[in-house]
Amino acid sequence: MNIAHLLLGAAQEFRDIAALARGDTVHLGYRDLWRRVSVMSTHLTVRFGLTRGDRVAFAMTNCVESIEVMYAIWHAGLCAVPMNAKLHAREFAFILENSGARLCFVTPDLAATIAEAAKEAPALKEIVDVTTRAYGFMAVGDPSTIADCEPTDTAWLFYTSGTTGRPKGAMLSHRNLLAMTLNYYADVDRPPAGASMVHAAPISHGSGLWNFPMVARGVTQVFPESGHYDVAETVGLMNRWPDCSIFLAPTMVKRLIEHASAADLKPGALRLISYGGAPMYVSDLKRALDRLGSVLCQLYGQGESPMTITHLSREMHAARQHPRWEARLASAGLADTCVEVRVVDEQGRKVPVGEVGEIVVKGDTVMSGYWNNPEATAKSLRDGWLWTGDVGAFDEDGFLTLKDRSKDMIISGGSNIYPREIEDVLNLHPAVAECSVVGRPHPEWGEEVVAFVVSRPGSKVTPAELDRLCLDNIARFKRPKDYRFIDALPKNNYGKILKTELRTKL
């Protein structure tokens, strides 16, 4: 089993459909993309001397070449190591050294940074800039036969964001990626051939993982010429390439619905927004549904079980007449088709409906372990179950509501307080742009609640107003004891709020 067979099948079935586009312009059709990939594969094994299982990294601003590189890696039986283009040189150096990558592809904006990082990665033999003649030459030659791989061979080495220390490399196999792909059709969507996907979010993360179901269905993958998320540019591309799917982090969805250009979306331009990676507050969801219509699908997953733990479908988002509609919007939805999901206590025993515990998951999407890290693997994988570190509870209908990461839970006076519940309430205030809640040590109660608040430009909000909002919506003991007003919340390169950094400001 080789995940690159998805591209081979697409080249046979959708040969003349545009596979890749740069901005408004077609780059390659599926037949031509397959040929280029198979020729590049020859260069990887012959010119660079790589052998089955070798790691090949890439640090690239979103571009059409990223898809060429990935499929050439898999075609040759190698392992892709995607790196977020926004990482620091020290983070690049760690991943390159830890993975033992022998080759790294870059876009020119990152060439100097990777060259510096490579000094700490002795296994790395060469860096290839995808805008140079050295890369162009990789399209010259004879195609090679696709490599035979075992389903368990590692295809994608995904490094976690590392908010609490060194990132860990989650080993995702060809089987994991295929199971994730099939689950997309079961629980998310089945786009038709000739539809589109715009890659506005990093190709090294969720948007890149969605390339597989798009390739298998003959969808045109579109890369903004800017290489990043610009709302006006993205809207223009959706109009140019209609029936468009897109993966966005919740903050990106919020930017879209608050931007004037959202009004320029033509009927039929936007097919689906799948969102995930961080909480999406109910107030923002309602505004997005009002502005964009029933085009939203939530995904809850982790790098260790990519994009596949639970989902909240378009139909569930749209079911406004359901008596528990708002509660369902606040949830992460139902367990995905390809996995089993439980909420358990510290001993791994299932807890009753409504009771909070740690979320664990089992299935063909779950990683085989962490690269060269048996201690972390043993902690996260137990008896075939992935212990996510997330805390949540199932309701009687099987909807999973995430409370928080277990490490973010606040215990005050013996009571568990989940920051997200408070954040949901604070976000109801029209002057609040963003907020994050953490616990502060307290000599009597153990911890007390502190809220960091970012106000909307030109707006002001007082602690008294926020206090009243909380008292009207949640129990008094959950109310923040202190409000800190700041210009921006600290975030990592995937847009997740760094609560560890907020705690240093207490």
Ligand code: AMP
The other form holds:
Amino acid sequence: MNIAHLLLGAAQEFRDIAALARGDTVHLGYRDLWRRVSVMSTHLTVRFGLTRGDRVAFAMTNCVESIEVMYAIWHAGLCAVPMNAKLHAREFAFILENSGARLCFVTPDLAATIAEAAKEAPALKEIVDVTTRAYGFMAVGDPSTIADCEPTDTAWLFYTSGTTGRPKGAMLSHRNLLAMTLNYYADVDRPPAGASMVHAAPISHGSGLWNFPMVARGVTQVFPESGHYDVAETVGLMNRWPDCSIFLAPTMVKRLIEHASAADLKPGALRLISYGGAPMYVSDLKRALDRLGSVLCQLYGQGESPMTITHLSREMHAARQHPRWEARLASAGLADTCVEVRVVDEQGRKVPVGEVGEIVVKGDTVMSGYWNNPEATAKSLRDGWLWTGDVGAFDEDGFLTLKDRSKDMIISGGSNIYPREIEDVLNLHPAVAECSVVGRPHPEWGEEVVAFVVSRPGSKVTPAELDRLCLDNIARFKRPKDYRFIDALPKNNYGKILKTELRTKL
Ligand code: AMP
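Give me the form predicted in complex with the named molecule now, not the form predicted alone.
And the full complex, kicking off with our chain again.
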């Protein structure tokens, strides 16, 4: 079973329906997309000499070529390694090296960064810029037949940061991705052929994962020309393309309803906004429902069980007359159709309804493990259950409310930031004795990064120096927005830093 069969099926069933669009303009129909992908796949195997299971990375701002590249990879029986376009050169270098990617596709804005990162990735032999003739040449030649794959072959290596701050590659198989696709139809939506989806959120993450249910139904996938989330442009595209779906992080939903151009949205233009990846405040959600109507569906998932743990459907959002409507809006909804979800204690025993515990998940969407990281795999996958690191509680109707993120992760503007990663960088400064990073609520971004720093006796360090250090080592959006210099970090009896106490000082 090869996930690229979804595109083959669509080419047969939806031939001339637009598969991809760049802004207002159709790029390729389903039949032509299929043909292009099968020719590109020949180049991957014959010209680049790639064989089943080889990793092919891509670092791209959102563009139609990202879908071409992904399906060419799967068609050839290879494994895609999507990288977030906002990462730092060092982070790209780590992923390229760790995954052993042999080829990397880029958009021109990232070409120099990837070339720099490639110096540390000996297996990487070639970088292809999708705006060059070299890429255009990949669409010329003979098509190949779709590669045979086992359902368990890894199709998508999803790099997610761990508690240690070092990214880990969650191995998602063809079967995982197919289960996620079918789950979309069961719990989220079943769009008709010729409907549309706008990709405004990063294609390396949630928005990209939703390509599968779109392709299999003959939906037109539309890429903003800016390659980013520009609210006015997005609203224009929603009005232009029929029956439009979109995936947005909660902060992006907020920006949409607060933007003047939201008033230009034509009635009925929006079919669905699926949102998730971070908590949505109930007050924002109510405003969004008032403004946009019953088009919102919430998803709770993680890279290790992509987009599929629980959902709060459009109907649940709309049920205002229900006595527990508000509590439900504050929850992440019911367990998804294709998984079993439990809340457990440290020994893995189910805790009673209403009690808080760790959320664990089992089912066909759950990853097979972390790439080349048996230790982390053993911690996360126990007896077939994925330990999510999230803490929550079920109510008596089966609605799951997330209480906290046990991993202390910060989510800013929909992007995950792991404190340890920033702490590691700040600790490089000779005048820093100790530091600890936490998230502070921010009205627009959800959270922002704050660093507590203890300097060494007799030495002095300035925020500007620490900022410089961060800019040299990690992605810009991860650097602290505030530095607090304190005499000592609060610690428990075991010497562990008490982040909860630090948060009370914000
Ligand atoms: P990622 O692996 O990057 O997709 O991040 C997954 C994490 O984001 C989860 O483990 C949760 O902590 C958080 N998350 C995902 N969806 C939601 C949601 N609907 N509400 C609150 N937090 C969420």
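Nothing here was measured: the structure is a model prediction, and the numbers come from that model. The term rigid core refers to the most C-alpha atoms you can superpose between the two forms while keeping them within 1.5 Å. Numbering follows the first chain given and starts at 1.
The two forms, fitted on the rigid core, differ between these two forms by 2 Å or more at the CA of residue 425.
The Cα shift for residue 482 between these two forms, taken after rigid core superposition, is 2 angstroms or larger.
Core-superposed comparison between these two forms: CA of residue 31 displaced by less than 2 Å. Relative displacement of the residue 468 Cα between these two forms on rigid core alignment is 39.1 Å.
Here residue 438 exhibits a Cα shift of 6.2 Å between these two forms, evaluated on the superposed rigid core.
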